[in-house]
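One chain comes next, on its own, written as structure tokens: the form predicted on its own.
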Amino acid sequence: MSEVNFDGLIGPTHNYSGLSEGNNASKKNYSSPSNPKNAALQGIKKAETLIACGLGQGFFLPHERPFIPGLKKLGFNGTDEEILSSAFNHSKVLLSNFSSASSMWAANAATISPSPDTKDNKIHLTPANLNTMFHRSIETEFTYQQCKIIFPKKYFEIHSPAITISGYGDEGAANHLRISKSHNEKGFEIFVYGESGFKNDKKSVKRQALEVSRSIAFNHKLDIENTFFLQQNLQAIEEGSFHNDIVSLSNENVFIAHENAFQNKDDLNKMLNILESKIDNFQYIEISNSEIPLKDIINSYLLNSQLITNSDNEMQLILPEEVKGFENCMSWLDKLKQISDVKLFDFVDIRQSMMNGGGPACLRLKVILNDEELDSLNQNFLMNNERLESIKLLIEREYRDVLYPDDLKDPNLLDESRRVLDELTQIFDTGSIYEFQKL
């Protein structure tokens, strides 16, 4: 079994338009000016690292925007440019969420359960629903496509969307986590959640609801015995951890969270004792608040990152370059290579997209393989030294280096946007996806 990350390639509408409700850096970054053609190349330099550590790394592609299909739908008419300066003039949060490179967030697009971990030994992929926030609901269609065109039937059950509780959406594998003695073993699924979709509490945003958490599971065909439902910590969540993957990461046989992760210690705590009876070497390591409060780490991203086992059967860690300005963070790096099987980091750096609150484990959705579902994967997804260069240099030559949120009306920006998506069809072998190729 081996690990394949997706990333999400980043769109030339990439911009800061606060949309985000209860992310600290969306937030933080409100109509700032962004750098798509910077922000592009930082991803594809993060994915060039995951390589060089001998993973397989796959790309999905961006979604249309700005989405003009959906401005119609609101009853927006005319010609391109016309839909475009009306949605502006009406209403710039409107246009703005028809116009996010959210996608490019590819943590959120799924939830995956290996073969090993299922009944009937299908991979199991569920696309995320994303429905708490409007302009990432929008996704869920093209996302599925995707799944369809580079999952095979043959190994991959592709389930529909789980249903919305409440308006409470799925939050895909941000608030998904797997345990287990190695990668091609049966492992543990963890599912976190931020609350009952039948709760009624709004004094913050909780994306994930136990039952939608728990259909997930079910649809997976998972052993019950394997699969465990945490609650995320109210605090973490209050205070921006607004996915899981902000406040723990796994990998194999380690563990890592913060002490205020999780909101119930003895669910925890019980879940945690089955995992040490039954994994060999499971190793837990908790961060205490002393040694690193819960700002620093909401703030640095320090569990954001991505853990990994490399070629070379090592534990990897890519972080992002941000945890190098807190010290507490780097002496606990330090403590974790003696203490843990995790002995090698990289630090990488992916700015613009950390200006909107994705870190390295936002940017990927991590799929294990074994040979033959791994042979099975549409290649053209999948990144070699032709198409990496192909796509830098399609990003070189089309991306914009400033865009402010006001660009958003640009028509300009939408003809950039279509030919640099009518390009991309062309490397990966698509065909006619996307819908203004359909017209």
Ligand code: SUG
Contents of the next structure:
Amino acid sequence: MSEVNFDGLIGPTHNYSGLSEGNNASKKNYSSPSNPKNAALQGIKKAETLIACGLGQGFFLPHERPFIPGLKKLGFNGTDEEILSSAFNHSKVLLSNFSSASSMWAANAATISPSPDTKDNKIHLTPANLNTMFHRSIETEFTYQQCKIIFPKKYFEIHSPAITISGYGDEGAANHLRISKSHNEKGFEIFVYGESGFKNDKKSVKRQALEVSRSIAFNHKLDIENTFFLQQNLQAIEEGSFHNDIVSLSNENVFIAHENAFQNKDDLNKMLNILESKIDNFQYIEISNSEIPLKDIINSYLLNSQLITNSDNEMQLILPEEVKGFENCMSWLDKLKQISDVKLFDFVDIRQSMMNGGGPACLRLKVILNDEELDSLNQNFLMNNERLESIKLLIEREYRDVLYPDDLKDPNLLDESRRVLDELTQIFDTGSIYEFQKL
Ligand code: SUG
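I have the form predicted on its own already, so could you send the form predicted together with ligand SUG?
Every component of the complex follows; first up is the chain already shown.
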């Protein structure tokens, strides 16, 4: 069994529109100029780091943005140019919502349960409904379509997105952890939620409903004894941990979390006792507030790193460069080497994504597969040198160096984006999958 990551290829409209309440970076960088070309190349370089570790690497295609069909549904009409300009004049925020490149954060694309965990030995996948933030909710349909193209029915059960409960949604793998002796063994799956969808507590934005998490666990045919539900710490949410993958992470037998990651210590301890007794060499590493205060965990994105088992069977952490600015995080990494199986560290520059609150782990959807399942994937979505080179050339040629949120109304940007997507469908050999290609 091995880990393959599908990253969201960063699209040509990457921008800072301040759309995500509760996400500090998104709010802080509102209306700053973005650098789409640089962003996309940084994302690719991060993926290449994972390839160099010996892991399989795929990409999801960017979504069609600005999304003209969505604007039409709201009643904007005329030529594309007229639609963009009347939407912008009606509300800049509205146009930004239909123009975000947010599908880059593939950790929010879906929740996946690998085959050793499920009763029918199929891999179960549920595309996230992302209902809490409008700009993200419009990703679901195209993600669902892509999943059906990439992951074949013979091995994958692809569920329709979960129901939405008032303002709460499902944020996919960003709120899901798996712990197992090794990738091969049946694992324990942890679903992390913000609140019950039926509690109307709007003090802070809680994105994931308990009931939705439960429905996914149920649909994925998991063994209830191996499934846990933990609530995100409410203070952590208020301070900016809008997803659980900012304050905890796991890989095989290693589970790392900040002291303030989870709300209910009793639930956590009960679960830890079970994991301790069932998993050989289970390593739970808790970071205390005195070691690294919650605010530094959130600002550094230390735990939004990708913890992987590389092809030499060593555990390796892929961290954002920003961590180097935090002395307490750097000394904790020294300690981690001494006390755990995690021995290797790589730092990646994904600053453009970080400025919208997306670290290394946000940019990828992790899929655990055996060889047969891996061979069954649509290989056009998996990266080799040739495909990566074609994508890089396209980005160099077509992406803008600089983009301001107001540029989203520029009809040339729409044309450029369509050219990019059109060419990507040729590189990935998908046929016509975008709405504008079907006209
Ligand atoms: O949903 N940012 C994303 C960041 C997602 C990070 N993902 C994980 N933690 N797994 C979000 O808040 C900002 C868009 C803007 O403001 O323009 C944004 O959508």
